[in-house]
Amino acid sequence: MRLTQHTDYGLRLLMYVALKNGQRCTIREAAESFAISRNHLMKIANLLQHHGVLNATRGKGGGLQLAKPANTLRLGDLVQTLEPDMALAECLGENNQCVVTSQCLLIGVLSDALHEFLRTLNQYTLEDICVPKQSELRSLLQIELVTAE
């Protein structure tokens, strides 16, 4: 199984936003930090906002923030939100045309594998993949937190 680039970029964007510690960030900042397409991240941010994962504020001083605490955002749920098609094979999708489906045992095996994959991811949250290495990640991504004066 391989996650799409869309999901990969979405998880990176969420990590970036989480590493900002509640401070707003722009799509441009995240795109530049990861050296990825701003337009692509904009589409992903819109999807995540639509699903209640991100809050987006327009205008001067606007930007992105997590809509929920990072410790409540489970990775498996995020992958399911971002990934357009989780069917590992045709037989698990909506347009199944396989002639052996009615007698095939592979469906059950693949279904179990997908369930375990998502179950394993859901043992971890966005916080789990950011906090332990937050200073190193912030340094790599050139994230500077603004301190209140």
Contents of the next structure:
2 protein chains.
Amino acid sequence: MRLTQHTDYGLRLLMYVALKNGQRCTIREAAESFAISRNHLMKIANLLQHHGVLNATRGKGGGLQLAKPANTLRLGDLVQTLEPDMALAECLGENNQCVVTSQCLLIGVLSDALHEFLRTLNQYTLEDICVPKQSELRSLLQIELVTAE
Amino acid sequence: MRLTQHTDYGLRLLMYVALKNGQRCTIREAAESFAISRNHLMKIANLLQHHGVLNATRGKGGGLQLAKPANTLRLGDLVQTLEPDMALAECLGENNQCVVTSQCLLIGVLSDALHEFLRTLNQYTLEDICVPKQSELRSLLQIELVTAE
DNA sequence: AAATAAGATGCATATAATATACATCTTATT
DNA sequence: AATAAGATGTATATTATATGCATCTTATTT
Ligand code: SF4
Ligand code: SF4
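Given the form predicted on its own above, what does the protein look like in the form predicted in complex with another copy of the chain?
Let us now look at the entire complex, which starts with that chain.
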């Protein structure tokens, strides 16, 4: 059982954007800071923008910003948005061929556990995983905030 | 996020064996009842035997039996045994290259959620997902118990 | 208007994980 | 010796995932 790299990259990107404190950041910049594929991150940014989590503006001076305050973005919801597929077992996805589906008691147990997993994640927001260590994280990611004048 | 088919097949096999009520069953028989790959199921049976969940005896009249009572086999433990890998994110597996690992607060949140997932599964045993629907399941799987004489 | 800097999109490819098949070996029973 | 079962190792197929590339659109600046 693992989350796709896609999902983790998405969360990393959101952490990056949140750590910029409202200042726009480009995808290129985030990809370089994390030393990960820019192309890949592009698609993730796009997905998050379509889901109303990120605002993306094109053109010179453009970039990404959070579409909502970091303390309203719950991690369980973000994981559900980012994961391509949360079908734990065959019967929970498409093309189910399992012969015991109609009477299987395991389905409910698995759904229950998945629910607890997401519920636990939803006890935390993007803010919770950024703010307490913001200076350390900014340093690791070489984020320098431009001070207003 | 999904469990491998491997894991679900393992649980199906255990359900099958449990529904036989102590009577031996062959892997072939279980594979046919579920209409799934016999070769695949063989490896799973072997894994479970090595982990002390199943007893396997070879030769004519041989087959599988539960190594422990069904009500002592907790689903969370079984899933952990069957899943090849529970590393939710890059940093929880091998070859981690994530640059923020040393300060990342997400790791703890993910571990927490995984723990809740397994804890929830461990509230149920193999017995819990078999006995309440045993006759219906036996019928779907064409299991006919030989009555003692 | 042109140049440039950004994201958007679609297609192709590479890689890795997973599932499946096949062949052969071992063990136990009859 | 024959047969029925599981054990094991290797090879292959399939699928999911990750990555790369080319082109397009949008916005800003000059
Ligand atoms: S065994 Fe139960 S949980 Fe697994 S695929 Fe079949 S119906 Fe779903
Ligand atoms: S971002 Fe955090 S959780 Fe994700 S791989 Fe890096 S250290 Fe692990």
